[in-house]
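One chain follows as structure tokens, the form predicted on its own.
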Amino acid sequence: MKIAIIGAGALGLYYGALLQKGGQDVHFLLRRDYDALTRHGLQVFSINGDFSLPQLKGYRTAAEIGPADLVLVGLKTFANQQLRELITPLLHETTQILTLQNGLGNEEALADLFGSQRVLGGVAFLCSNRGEPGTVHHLGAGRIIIGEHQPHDRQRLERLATTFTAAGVECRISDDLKRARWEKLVWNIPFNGLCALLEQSVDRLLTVPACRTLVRELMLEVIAAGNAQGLAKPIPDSYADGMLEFTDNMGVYKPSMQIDREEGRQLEIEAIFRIPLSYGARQGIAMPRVAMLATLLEQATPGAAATPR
């Protein structure tokens, strides 16, 4: 399968990389580090083993890609805008087109430039920093879950969850891609906020009793946002537990919101929390520490509001 990688970043390298190693032929779309990764290579860092990719397939347009079978969307949500410049060189009949991306909003807006037989939509729990050019660093976690931005044909999803398999990336199947979205969210909101927001990794932010308090009622609110959307399974309350456990045996691990403030870069705002939030309202449910969040975080970041709907 010819895979065209679209946002070669923590994600994108990581997911690729393993790809790559697993047989699959891979393309990545590069900026920044391609002079490294096409130079020397890709070394990657794992809890599951190092390894090295002496030589990748780097490109600094799409259109030198040229038609693939499958598109693996990784951009931070507010590069959205480029989606259609970035991947109607890419696509050929039948290509399928992948987004990994956070928050909500990524599937419609594909489907709107593309068609919705096209889309597929995934949430990653990875935890994954880039390095020094030329490296990325897996920390914890890894797992996919995929599915269907509209119903269409389900076999292509069991041929991406074994090709994700055999490459060494648990991948399952769900067929509420929507309840998949806002579990992430769950994680996602909290966290990627309140650790940009006071530049604290997850490890000293659950140290502090009112912060980790803090952190619960955020997941709360998001839960209750979530299940008001007709999902065909409510979220547990108790999964807000479930992601506070998982969340303190990470170490010391820093959200990729945090890096990119810390690195003065754009964050997703919009699709993280502004969108969550508009959803929330639609059906009357109230997330004002959510809306706080995002407020804080917008005035803390010159240029990080979202733009207008």
Contents of the next structure:
Protein chains: 2
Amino acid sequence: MKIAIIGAGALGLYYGALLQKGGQDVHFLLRRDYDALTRHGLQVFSINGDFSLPQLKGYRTAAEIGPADLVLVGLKTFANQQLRELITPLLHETTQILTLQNGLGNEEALADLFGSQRVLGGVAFLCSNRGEPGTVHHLGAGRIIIGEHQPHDRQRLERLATTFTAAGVECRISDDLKRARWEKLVWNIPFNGLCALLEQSVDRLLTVPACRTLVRELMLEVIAAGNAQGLAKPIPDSYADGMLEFTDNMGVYKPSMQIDREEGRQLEIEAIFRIPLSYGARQGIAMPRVAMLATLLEQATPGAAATPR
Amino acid sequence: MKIAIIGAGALGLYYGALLQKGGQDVHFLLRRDYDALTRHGLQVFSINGDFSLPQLKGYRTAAEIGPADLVLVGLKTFANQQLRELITPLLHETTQILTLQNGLGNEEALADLFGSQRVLGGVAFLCSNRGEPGTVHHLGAGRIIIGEHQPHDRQRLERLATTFTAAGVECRISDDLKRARWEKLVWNIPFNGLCALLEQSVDRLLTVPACRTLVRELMLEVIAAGNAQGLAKPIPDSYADGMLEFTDNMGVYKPSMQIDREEGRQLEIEAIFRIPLSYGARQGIAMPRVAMLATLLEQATPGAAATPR
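For comparison with the form predicted on its own, please write out the form predicted together with another copy of the chain.
The next block holds the full complex; its first chain is the one shown before.
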């Protein structure tokens, strides 16, 4: 299977590396680290065992990659205005596009551009960071949940899940991708938001009772908003407690948004906060704490927010 | 009138200087800046006209000051556990104690220690900072509203107001000190809190619409909590709009809590946030944004919060 990885950050590099190691024909669109990766390959430091790919097919433009069977999108969501330019050269008649991006609105953006039948979405529970050029660090988890944006071809979805599983990626199919996305937001909103705002890793938030309570309150607002979107099965409030315990086991982990802030990069406030807030508001769900967190993040990182408000 | 100033920070120095300039016998308890102030006096840089006091009666202990007619308390509220030690040597039979401290709980603390009849409270609308040792900068406003903790002797209150007025301090009497305190919190909670958290002056908050909205939402939570405390006359929501406009005119102003954070000092989170939150909670008033702000401040300044939570 010819696979194009668009957005080869910590997520794109990690899954791309596993797919290549699993025998797939993987092509990476690279910006940063092009030289290091094409010359020396990729080194993956993983809790599941380190490995390296001495050879890696890296490109500077999508046109050089050409049509692929699967496009895996790991782009930061604030770069979504580049989707048309980056993906158009990669399409043949039956190319599938799988977005593993954060937040909401990504499948919709892809469906608007390329038609909903091509579009699959997934949420990744992955703790990974980039290290030195040519390296990626896999610190924890890694499973993905994938689903169709609109019901179209379940067998195709199952084949894709098999491809990931064969590559060593725990992959589950969801018939309610929307629910999976909101479940991910239950983690992403409090932890990405608070860790980026306070510049503190997850463990520091969870050890202070008042702050742990705040994390849970943020989670409950997200759950309420998600459950107002017509999910097949509601997310129970106990999901928040499960996520707290899951995070307790992560130790001194910095979410990607915290690292982005530390390194002065733009934050995914629109996809992770503003779009979910607008979906909540549309259903009349009050999300005062989530809205406050979004505003504080925008205020704390002027210029780093996608759209000044 | 013999006046003892306890807590000679920007507020205590400023009002003490005016009272001395107005002919009162003012005695300052000093820690920081003792040397500069007792050797060279005090220089006041004021929007109402600069002036200096070449001589200033400064002391290292309250015992050296001895009994006074009025004790003006400008201490940071997290130092309230020192009130007994600092004020006891200053009392004669009819000594009045006027606290101009921030937040809630100060009159109560003084009344518990020294009896409610002595206790007067006031809120100061003062923009002032300390500068170099021996200087204080008066940047704006300056009026105070004073009232009795418990109705006791209105003539005494009026005489005190006259003393301030004669010294050039705009001073109004309130028969509802509680209301005046909550009105002050309508400003203090959003601006001290957000400016300290984000390390941004008031103008930066107010120019961003989403942040201006957040300031107003915080104000409305404080107004709702205040109005649940049995005020003689409720605070109207329009008070928030008045405070926003008032603050628009302050320009690049840093509230005291922001300066305290910048300089690594302890923050008055207990008096300005936690006690008002507990008063609100007691009356069943939801204050999610104020609570979140308090938690974020505590989290952002570990060790700077009075009590770890």
